[in-house]
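Single chain ahead, written as structure tokens, the form predicted alone.
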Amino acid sequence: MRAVKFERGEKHTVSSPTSQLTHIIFPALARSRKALDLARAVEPRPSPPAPTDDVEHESTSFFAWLFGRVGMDSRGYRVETLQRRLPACLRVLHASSLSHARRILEETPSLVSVAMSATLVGVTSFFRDAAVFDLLRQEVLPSIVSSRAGMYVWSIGCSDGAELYSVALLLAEIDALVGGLLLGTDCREDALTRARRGCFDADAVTRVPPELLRRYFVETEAGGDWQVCPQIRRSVYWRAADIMRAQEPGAWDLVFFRNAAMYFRPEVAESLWELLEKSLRYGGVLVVGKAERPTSAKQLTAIGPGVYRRIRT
């Protein structure tokens, strides 16, 4: 075992040969005991006929090359879904073509998070949704803490962190910051610095209600940007991770999967929700899209839209 130092200064364990996060204040039954790989675990489909669109074929070929630049396999992405993305990435890159985006990345490899985010997008905001972070402020998060210290939250595909710091300044309100671990993670490096640095635009926060705006955010020097507290940020971590290949360890009071699963296959996508329903303590909350139903896992019950908790069956 090795010490790792996190954004705030603490250390924690990590079991090198992984690099899965064994958080020692995890139960060590509640720890994942090996590396995922959901992409390699699926059924391989029959090999299709020999492509007749060249433009498809080159385009399965750039995604494939993409994600691996990266540690990631595009094969448990929906083809379809990467494929509608293409113009955003050739765009950011200034490229004319699928080959000649590839020899710009070739030639500037920090160009590949760019792309990756473009590929795969992150839609996130504050308070996002005001039926949902109603039902937590006024039940979930009140529960949860009234039974013992410290929340346990996981935020996957995080983007720049807003949800997560939404959450934050919740529990901040109810003096339930300390004790507990928030975590973001998300597969574009790009969208990780941006969470760190806590930094929004004046639109970014307008759903921000007024005095919480005041008590944990700053005003930039340059006018117009708020930066998120120095106090909510170092309450919250911040990590690299594809949710294919590596399931955090723990048992989580809260965790957020929002309009993630559209871009898996439908057999990847049915795999994650078992594995987070798992990864979820009995009576912990898992917020997903409205429009998505994880209908593969048994104990989740709605509790409201895109809201669901785990319960004993």
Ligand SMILES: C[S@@+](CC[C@H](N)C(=O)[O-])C[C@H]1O[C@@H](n2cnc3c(N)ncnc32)[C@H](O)[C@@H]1O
Given for the second form:
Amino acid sequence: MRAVKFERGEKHTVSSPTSQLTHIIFPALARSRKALDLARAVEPRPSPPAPTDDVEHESTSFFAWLFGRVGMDSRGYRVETLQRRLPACLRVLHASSLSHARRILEETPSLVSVAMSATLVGVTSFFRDAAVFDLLRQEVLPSIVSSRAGMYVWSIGCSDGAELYSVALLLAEIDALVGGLLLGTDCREDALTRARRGCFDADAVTRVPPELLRRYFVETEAGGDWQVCPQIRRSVYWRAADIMRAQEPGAWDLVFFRNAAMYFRPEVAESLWELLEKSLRYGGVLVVGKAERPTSAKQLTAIGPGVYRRIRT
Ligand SMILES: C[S@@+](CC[C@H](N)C(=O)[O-])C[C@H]1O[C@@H](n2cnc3c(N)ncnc32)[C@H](O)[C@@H]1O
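What would the structure be for the form predicted in complex with this ligand, given that what you showed me was the form predicted alone?
After this comes the whole thing, all chains and molecules, with the earlier chain placed first.
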């Protein structure tokens, strides 16, 4: 029996000698190093910056410093993505320049997470991309659940948890919430704090079908907000992790990696698609964002918009 320690100090069994089928331990460290090496291989430009490149150079070194503060490497991200987020980052810090921003962050380290959240877009919603969730509800989830007890679902870049909670609601509807593992990971602690609370305002729950809202949410006493009910909250686990540094070991049934890889440098994203493909069990499903294509993963076949199944080749 192998047990992994999760949030809230609980132990969750991920493998049992009787089933022998559940989580396979992959050489995660070697694979995650590969992704990290890729990020590192993208060295800063060797030549001194021309005057027109000054702003880019300055912001690149600011982000290298900012990401370094939380143990991350900004070189895995597209330069233009980070550049675009610069005004938002300065705004939340009330900073007039990059050097001012840096001074503020040095004086008030608790603002580092605020700056990171302004830099890494966390937009998400319940049942985002209706066609994807229709396919999951009608075909993917019932077929996996019919073949074995317990379902292993990993949401990477889970943000405030709306994506993973959406799956949990669908699984609860078919009595398949217990016996597996639902895990959400994100590099931003503050997003995970919101995910753990499972509290959403009225706007955020507009895409939750009314019958599911009635059954699985509780309106907060103050009114206006909706909290995911304890039964669902107890079934999901959240962990802070940088996907460029570490992959979760396992033979997953369903992996969501949506709307995050598009911010990564292409070579980093490609390396991750290959690693994630191998972390799916055969027949397992990878869900990506509308603008993403896991072309480097050769064992995946499209079964719907942004939905891929791992097949034996
Ligand atoms: C745009 S949101 C997508 C949320 C959700 N997957 C969806 O599609 O609705 C991207 C998320 O990826 C997270 N993210 C960005 N870089 C990451 C990294 N290196 N490791 C883990 N999460 C990351 C961000 O913090 C953010 O919450």
